[in-house]
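Take a look at this one chain, the form predicted alone, written out in structure tokens.
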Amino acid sequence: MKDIELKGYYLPTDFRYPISEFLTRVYRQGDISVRLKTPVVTPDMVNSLLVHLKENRDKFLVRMPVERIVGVLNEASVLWLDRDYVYRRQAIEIIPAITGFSSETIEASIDIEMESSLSDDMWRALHSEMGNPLYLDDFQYSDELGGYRRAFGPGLVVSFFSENIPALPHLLFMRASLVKAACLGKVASGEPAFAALYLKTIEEIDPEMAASMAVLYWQGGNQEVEDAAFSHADAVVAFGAVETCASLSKRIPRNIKTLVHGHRMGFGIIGKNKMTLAGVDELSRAVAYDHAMFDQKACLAPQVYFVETGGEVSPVEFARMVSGAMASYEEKMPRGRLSAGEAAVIHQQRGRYEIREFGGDDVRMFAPSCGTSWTVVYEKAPGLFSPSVLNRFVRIWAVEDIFQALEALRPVGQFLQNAAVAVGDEREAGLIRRLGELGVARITSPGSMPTPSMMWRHDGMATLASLLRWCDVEKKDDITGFKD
């Protein structure tokens, strides 16, 4: 057996804290045995780090132009993106044994998260979001206000990041130095590893603006750690449950801006027109994809694909095609390890679809022969939307009118995320307008759920202009020093 010794925290090299305790988790998957150690976290501990990330970030962080920061994050994601980096591969290494995920979604979810994360998708964001990225420098003439503005970030950002996405905690850093703020990342139970790896990417690269960055974990909830270091955040960033970011947001001050990525959900809808003889293979493929990335266990990822009747290939036809592509996926990209309530639950549901085929019902299920790697099932769509068991258990509802994906869909209008949508006539304006009406945050194609750019506005929220404080200089004098 390989035993991997690895650090789970990332501190700067200037912070001199005299931590007398660690604790050692271990991992075992395979013939690979990950020892991660982690300090033991106290409030004294968070104050002393909290105050040392806002003193670097004045000291370096602020006086950098934004140009040097883009410069920084997009080489860290080419190395990232080079399959022979030494820390991409030691988290495809190391985070199946943590997670569970296979070796082949850790390396998919790293490609797609820094082939998104380039100087021109930077670049992208930060114009669409603020226009001028250059208000993060200094003032800047403005010809809409007829004066000077600048934008200022917060000093320090203290992100909780969750375990579904490997590979995602690094866009927070991003966002948080894009608007040179300090950034303390706290992992999660299920994915400890990655963050600390990016970090050690940043301070090779470029140690003074690591030094405004940290990563610790310790036991959520723990509620005296938290009060300190939001007794030093200008802002708090959030994933997790619904139970979790409603926990967190009671405890946050007021004055903080916060920012909470809870709970949400995507969904597809294909037409008719889309079903046709010609296009299909491509199409199941597409939607096979979408169920497989991330097993299904990301915000991004579909609970049910509704596909409307009436086209050259039937929705019961479809699924069945979707299922042959959910098996090749499996061949090159297999799914990850489940708990035994997991697999139960798997077990049970696939039970109560047979009970119905068996009895007559208009229900079809596909599954391998043996296991739960992936199961697809077709039926006509119930009415109500119910969430799917996940770990690519995907689900086909046949509906007379694609219009009808409405009234399921709008009970869970609040957490909707994430919609695909193939439609091909005339109809497909007018669904997206009501899409955006019910509250989803992001319209894509079949096969592009789970790579969204930098440009999407995350949940609805501009994650970058949402962090900034602005100045405005409305004096109509010159103001000596300044450009235009």
Second form
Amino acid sequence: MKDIELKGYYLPTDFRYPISEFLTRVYRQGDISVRLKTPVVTPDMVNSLLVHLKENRDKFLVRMPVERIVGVLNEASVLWLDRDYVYRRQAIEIIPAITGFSSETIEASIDIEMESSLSDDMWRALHSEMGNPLYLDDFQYSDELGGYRRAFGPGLVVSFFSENIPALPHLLFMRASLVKAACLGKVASGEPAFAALYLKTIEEIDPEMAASMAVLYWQGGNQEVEDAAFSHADAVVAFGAVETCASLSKRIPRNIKTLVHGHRMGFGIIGKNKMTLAGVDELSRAVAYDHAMFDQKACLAPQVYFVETGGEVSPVEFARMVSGAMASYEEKMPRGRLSAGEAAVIHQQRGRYEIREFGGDDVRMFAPSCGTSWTVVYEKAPGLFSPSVLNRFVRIWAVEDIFQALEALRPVGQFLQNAAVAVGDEREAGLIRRLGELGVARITSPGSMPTPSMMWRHDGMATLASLLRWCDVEKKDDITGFKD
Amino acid sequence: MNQLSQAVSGLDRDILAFIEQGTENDQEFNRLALAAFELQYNHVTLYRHYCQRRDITPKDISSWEQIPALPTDVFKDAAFCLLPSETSRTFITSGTSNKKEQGKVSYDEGGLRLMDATIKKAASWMFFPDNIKALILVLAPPPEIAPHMVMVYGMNRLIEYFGLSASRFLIQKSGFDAKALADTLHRSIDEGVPVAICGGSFGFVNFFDYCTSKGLKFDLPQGSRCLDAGGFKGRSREVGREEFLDLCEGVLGVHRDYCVNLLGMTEISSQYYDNTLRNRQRGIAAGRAKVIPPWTRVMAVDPDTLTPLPAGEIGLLRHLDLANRGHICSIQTDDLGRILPGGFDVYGRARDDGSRGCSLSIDEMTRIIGEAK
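Requested next: the structure of the form predicted in complex with the partner chain (the form predicted alone having been shown above).
What follows is the whole complex; the chain from before opens it.
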């Protein structure tokens, strides 16, 4: 049994607060035991910490040119992409024990997240959201304004992380530091390890930048602690399940900028002209990849793929091919372990599909003979969308016309996020327009569902620009002293 | 009478005798389980396909443990009746008003007789081992109002077999009259008549809360007892088992050993009772467990692979119930539980473990978001 003890929190090195009590949570999987230590968080501690983070921000971060910040974040991503990087190796050893994800999934997850977090991505995201990123450093001349303009980030962002995507919390620290905001991340009990490791990386590259960042864990819903955090926060960014986000939304004071990334769902639509003998092999692998990545736990993951009938390959045949691809992903990147409840619903669902198949319904189920590692079901699209049981439970719903998918999805418009679209004829543009109207926030190709770019307006929001406050100089006479 | 009906009534006779005899006999149990399986395999087409996909036919197996278990949810999609033409009663699972999500289990006359026999035998062992008759007060609607609730059916049998003449159901169309129950309890105290309060666990909690708010406390006559079943499912506050027992003692004056929890499900004809009342009667000191009557078998299986687990390990409960002759004997539930000395324990439905925020229905999600706005 390998026993690993680790800090599940990060505090700036110059933060001196007498922490009297620690909590150690123990996770075991196979022959690894992880003991994750976190301070018992009190309102007083949060008050001191947040004052301290803001002081450090004013001392260091606010004065840093955005170029330096991008440089540090880029270096961190490059380090994390190195398979031998010590913190990456540590993450890959411990996160599976904590979350149940396979180590292969954690590897892939880190690669996906860090590959889209390099300097080029950051510059493009900044340009795309605010025009000129140097507005963050000082007043810059704006041609559109015909005057000088500057952007100010919030003093402090408090962020609540979810547990479904292991390497996601770094994104919030990136966003906060790009707009020169101090940031406290509250990690989820299900995935408390990655964020602290990531901040160690930042500290080693640039301790001044890390000085305005912290990671803590407390039991979500601890009102005293959360009220203390809100009393210092200028912005709150929350990721989480419907209930978590709803409960937070009720309690965050109205004067605080709030971005909520609540529960969202993805899906795919494939037209008959893409169901070609020549193309389906690759397409089935792409569809399998969309489901296999993050074990279908990401909001980006497809809950269903609508496949149009009338192509060279039928939807049921396509489902069979996807099942082959799912089996091969299980070898390359095994599905994580499930809770008893997650496994139970898969068995129950499978049973229902099997019985409908035997009863003569136009339904097929493909699954390995033992275990719940993957499932593919084919059926004629029922009238309305219902959520998948997830954990690599693929549903191929046959439609006679791709636009039928819109009707099935209409009631869940507010939850739609990510759509993979492959139509193969001129109807594609019309479908994309309709999906946009319906509420979809990202449209991509099959096989790219789990890998959005940093330029993507996450959940339809300009995540950087939303945090900014602007100062425009509409003074028409000459101003001396600003750089051009 | 056709051949199938003849075979069924022959088997029913044997199963009924086995239930009524009520003694452990592995060999006879196995014989009956395999005989029931063979009939079900041969005559319930969907089940036969289900077994065939698992490469199991009656010829291939020699033990009840090998009989393929049907997941409970499939009763939402299809009927599994050995004698569909002779259906005399259909029970429907609770928990949703969405018809597509309601499981349906049908009984023929012979099947009902088997269920009746299990109710009588199990209750006489586990709930009335002292052989008394009690004033049975049921926290549920009567059969006229809820003809499809299997619990109501069972409670009605209990009244028939063990109830004094004033026994009755307490929930009417106008709802539950807590005051009427309180008045009845006062009367029974005055008259010294032992009471058996039976019903959903949530009904007890709502009554306890009513009593607490009114400052009511009872000291029910000696021999009074409680039988509760099911969870809370948002119909009352959630109460842990120990707190529940404390309330039974504190509010009703019924000793915790006389408070028996029952596991019953629409998909399973038999019922599983806590051992506490019987053990107390017999002077046996043992931990609380649900007793597995001789005409059933229970095992815990690995949630992922569905292979049986050793005693003591927590898994999904699987039942083999001979009284399920009419609708598939081997049933895979999604209840979490484990085998214990003298029985088993159940910890509620595995899917309620909170791991699936994403499995919230669209309606639930919309409601929660609406409330937050």
